[in-house]
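Take a look at this one chain, the form predicted alone, written out in structure tokens.
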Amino acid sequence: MPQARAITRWEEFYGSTEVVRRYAQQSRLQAPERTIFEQRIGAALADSALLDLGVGGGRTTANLARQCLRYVGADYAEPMVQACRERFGGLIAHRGLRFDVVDARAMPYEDASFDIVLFSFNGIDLVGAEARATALQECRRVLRPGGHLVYSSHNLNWLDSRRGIRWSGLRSYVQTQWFWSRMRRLNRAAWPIAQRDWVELIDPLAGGCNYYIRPAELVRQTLAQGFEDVQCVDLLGREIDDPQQRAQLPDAWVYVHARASR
């Protein structure tokens, strides 16, 4: 694990009392996560060692920790890790769960020590554009050959049209307009984005940088870092096999399932 590191705006955001409290109340898998774990990983989960990277407040722990052979939850924000230790004290005592403070760019785990790495809630988008490949390489390093990588990333297509936004009342409308107005103002230098494969933008809410990527580029980057059999899954849990359909996918973020090259 790195000896010293600067505290980022994202670490401050995810370490705040209110955000930790909100994340520690979540306990539901998203539709694409259910599709991947039920249909693509399936029975292999029961005999697996699973690294839940960017575990947050334990949303995925509640569903997966009892189903696998060995479970390790890890997060960059220490308050999130502490919240998980408190929330899952019983499972720690009875099933040997671990929760570690970990930087995804330099993980303290041995090579080939996990069968599954889950990096959900677009956590990889927060490590920085220059370190993104490093984080994927680290995921590959700690996976056994043929192991499963599951992760999600913000979809740059969504920024093109802002599809998927649903207003529910005046307050929601005002907040949405504020968000997009501030997004454009903070990131003037990045526009236009229509012809770009990826872009890193300042987030209007937290002030940290967020990474957005086209689905085709997401697949290319995953393959380039030692993975194969890459599959995209949309937010309804549907596998998107057709390259043209994948290229036009409008969801706010996209899930990927891939296997570590043998």
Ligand SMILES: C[S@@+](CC[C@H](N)C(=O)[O-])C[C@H]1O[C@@H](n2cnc3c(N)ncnc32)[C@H](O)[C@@H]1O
Given for the second form:
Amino acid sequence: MPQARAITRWEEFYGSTEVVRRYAQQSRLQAPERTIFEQRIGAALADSALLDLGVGGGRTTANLARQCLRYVGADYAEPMVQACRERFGGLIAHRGLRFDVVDARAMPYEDASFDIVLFSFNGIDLVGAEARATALQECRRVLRPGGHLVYSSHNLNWLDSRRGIRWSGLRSYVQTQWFWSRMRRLNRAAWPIAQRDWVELIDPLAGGCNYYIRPAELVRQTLAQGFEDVQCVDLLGREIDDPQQRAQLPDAWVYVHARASR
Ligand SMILES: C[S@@+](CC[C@H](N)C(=O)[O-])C[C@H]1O[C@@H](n2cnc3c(N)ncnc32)[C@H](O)[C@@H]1O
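Now that the form predicted alone has been shown, please provide the structure of the form predicted together with this ligand.
Below: every chain and molecule of the assembly, starting with the one above.
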């Protein structure tokens, strides 16, 4: 018998028809994902077993599933997994793709069974501050030594400045004002954030908690969970090596590429 699990707000949010529909229409890789897969992983992708964690509606599947040897998409929101199975039915039949309902905090996969684990578009920020290390340890466990971890997190620097916001008309202005005033109201206890390395805030739209972290702390946490060669990549796809630059990086989220320690 499967164990009964508490349904979180996020699981509910990502399982809702409208959100699934929106995610299942997406198919473009983000610039940092392109940099990491083309330049840092490169030819190794062709021989790899890839676990696409928090796969959502299959945005990354559309780009990566044909390029690797074995592809598994996993998400804890069953309607997302179902949408992927429908969207990629042809590839499932011809290339043996798989989509599993799986929680990143306790995965059913064997140790060292993947060459690449991707947890794209800030999915890890939804697992909760306490379980974050567990999720990273799970990624480390299922990766072979030297395997590639690719993931992203909301950047706490961006919350300081919100420089990433682009105004595009009155409607978006009003929506953004509403979002930030509610964000502050819901998270009064968390401010001021200037001295923090990370913070967990209630999301005004979904009601779940979202994690924001400084790039230097993101690197530190990744190293602490058994990874090496950790690199940050910004939203334009540029590798950010310099600690000074990392400290000032204003992007809304930051990608990380790391290797499982050998
Ligand atoms: C922001 S969406 C990104 C979806 C997709 N990766 C993309 O980039 O379009 C985050 C996804 O992570 C999934 N997710 C969140 N926490 C998870 C967990 N603990 N285990 C598995 N999936 C999770 C959500 O259900 C959702 O589909």
